[in-house]
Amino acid sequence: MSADIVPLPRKQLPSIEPMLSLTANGMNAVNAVILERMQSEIPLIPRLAGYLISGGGKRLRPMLTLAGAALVGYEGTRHHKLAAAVEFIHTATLLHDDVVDGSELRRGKAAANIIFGNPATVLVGDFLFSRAFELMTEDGSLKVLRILSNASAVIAEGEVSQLTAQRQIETSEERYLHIIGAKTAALFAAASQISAVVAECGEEQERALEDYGRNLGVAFQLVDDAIDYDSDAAEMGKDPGDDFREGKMTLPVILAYARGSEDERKFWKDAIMGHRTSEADLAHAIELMARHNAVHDTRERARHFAQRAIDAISIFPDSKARQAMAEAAQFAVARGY
């Protein structure tokens, strides 16, 4: 099957509308679910879970599944729980995430952490891991267990692995890039290939729809990495400078300090080591990044990465749901928050 490709526009503003759009009945179904499977009889569960998964998002991985659904046609409703369960399993990496990480904001608002507590946050996240693998367990394909569990399993390596890179300045770009196609796409792209296995498509479009996620992942946590220099907190929900003042070893910081001068190096060494952690030494940073454009060369590489997850899906006939894929890969890119 011969496969038409599809350019990535770089003049207009994409937006995410389309995939919105195409999602929205579905979405209703899956936050019907999601809000059933937080309650418990412990009321601080449904409270500390539904403050993070009532504070905004995109909710772009599940709408990843109902859109992979609508690609290929499949008109049932089985979608809906893994959508759910795919929900879960990301928010409760949020959760363990702001722990390890220190965080403060979240979307805008104090992270769970913050109100909570870690050791509440932490448990919160185990409770809705529980209540992802019991909505994989109710759909009965041992596929689609493998696949969520392996991504589960996948995340959680990636995790350790960016935990063990940080404040390691030789951190290289390969190594970069397979942690966060752990941490990231593995989810990225077990949400969109389940949509393909819930209607028994043939391999080659499992295998697209996966490639789509896959590599839309990448493009989504280059852009994540390129935010923390480029954008505000009005605009972020966090606070700009946070992976900058957690010494983590990203992109842009990956090509600043390669394309450094001696005295530049030495500064990223000392700033990732924790040592200059200021306004001041941010700004610094920034202007660096600037200088040899760190920042705007991770964009692109981001561009890269969704123009290969525009690729991967034109085997597919054009279709709202197609085009609102491709839009959405776009709108990954330019996206400022």
Second form
Protein chains: 2
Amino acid sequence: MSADIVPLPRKQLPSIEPMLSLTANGMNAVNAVILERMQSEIPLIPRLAGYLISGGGKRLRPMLTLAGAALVGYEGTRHHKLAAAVEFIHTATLLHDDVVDGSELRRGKAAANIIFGNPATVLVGDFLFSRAFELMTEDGSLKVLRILSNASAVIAEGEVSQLTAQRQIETSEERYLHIIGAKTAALFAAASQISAVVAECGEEQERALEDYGRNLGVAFQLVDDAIDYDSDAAEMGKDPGDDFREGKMTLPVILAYARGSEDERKFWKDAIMGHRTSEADLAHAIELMARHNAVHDTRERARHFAQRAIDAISIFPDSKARQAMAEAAQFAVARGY
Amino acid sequence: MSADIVPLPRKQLPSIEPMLSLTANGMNAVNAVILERMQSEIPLIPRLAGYLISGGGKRLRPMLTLAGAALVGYEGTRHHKLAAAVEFIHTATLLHDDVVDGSELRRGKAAANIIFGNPATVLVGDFLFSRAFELMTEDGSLKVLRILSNASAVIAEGEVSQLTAQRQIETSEERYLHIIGAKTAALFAAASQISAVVAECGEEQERALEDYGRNLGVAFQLVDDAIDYDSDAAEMGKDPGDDFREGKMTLPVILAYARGSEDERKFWKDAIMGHRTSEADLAHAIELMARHNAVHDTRERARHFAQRAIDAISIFPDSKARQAMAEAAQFAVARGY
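Having seen the form predicted on its own, can you show the form predicted in complex with a further copy of the same chain?
Full complex below, order starting with the chain above.
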């Protein structure tokens, strides 16, 4: 008796593709606004802004605004300007982050501050931030202005909070979740919510989209923080172990520390204080994390929030948009695997 | 024949006092908003913001909003929040300026970045900027939002433009005026204009107040730049010669260079390139300026713009408010004499 070897069907990994095609047309319009509104008579401004903006970012946040609009069946074009405003706010925070962290790599190439210096990087961030509010003001929705100005303040608070938690080994998971809820998830939430505001489709829908964005943002940041300990530089577009050397208290560290022996805790304390920054130290850190499933469980936490994001939009009838958004949430968790 | 010596009546110097008493009550309300709205659950934020905000600033910009409101007879209270927003925008730009310039002194004490570091200083600037837009959104005037978001973008452009002009000896007076028109006068103009917007008193009044603010702002910055070469540190609250060492192309330098001999121009080129930073070099620079009346004529230019500011509000009937605003413009020019 002979048998042909029939390959098992390869398990389909979740993909961002459906989200990309759902929003492709809209993103062309958004990109046109971005390109037009980052211009200035001061040549350095579009040069510096363009360096980051054309630098291979996924433009995930404006995409959320577009996907949300598709989900609620909004047929107008107001959300294009607003999605561009969201991307400007995000770009401004990235520029300021690079200065704050002294980053050397961003999206796989030299960070803006390395090429253009800290002064110009800070100021062009301010410019883009102002432009974002100009765009929102042109649109004219005070509710959108309220949502995004509040999100901006919360982001800044989250960044300061992260700064004060840096090199603080005692940082709890709760504090960490609070920080990433502010510095990352607040803009995801706002970007999603404003699509429902523009479509004027009611409080419940607004809340649902906000919840989708917030949970997706938390999942996204958790995976980002996991990736810093389990992928190589080319894949993540920044130096591996950046968080480690900067003494950032991300969840993989919090879990490894909580679950570690006394010796291991000693190592983590030293490392987070900045006394262990060699490649060997990083390798040891990754080994300790593996021992305690710290990276794996960070991804498990992310899966939980992604599921909450998916469930949040279950109040909407099934549609291509809803499926694309659900798959995007699963994709966010599977990134870098 | 004998004669008693009768002292000539001492020429009364222009004073800021009438402006201070005109706006005293309103400023109490504005200060309460500032204090309340710079709070955050992240303790570092009010600590850092408070360090600068309680650090002896004159709060000239919100005062302009209040004076304008008095001039047009506005009796409401909406302008208090908006004046606080103006001060938050100003404070945010000061914090970012300190990082950009690497300042060591601000208002006579250590600059925020020296005490709290660049990262927190950048981020708290972002926080205050966001808060400013929250305040404006709460007020709800899209016109005010348009004016102030535009002013913010223009300020950032002015700062970047100044950055690119730094160490560029060929910077012209026109370019310089354009820079200070953006980095300083735009917010003066906006702060004045919004009082008329809130009072809904018509285009002509709005324009007049905007012109008052813009011209006053130009005069104010001209005098600031003159003071950097003719006053001591205690008086100006920053290190004397900061502009000189940073290679900033301010009007005193532009005039001294334009009017200088070939040897003198050689000196200025070296100095602006950063090759002449000693106390002796600074003393020589001041001597060259004196030879060509560069500081004196910078103040003369300021007088011109102050006069334009005064004439701009001549469309309003004479009043205590108008007199106080006119005298404030004269005071701006006389500062540091």
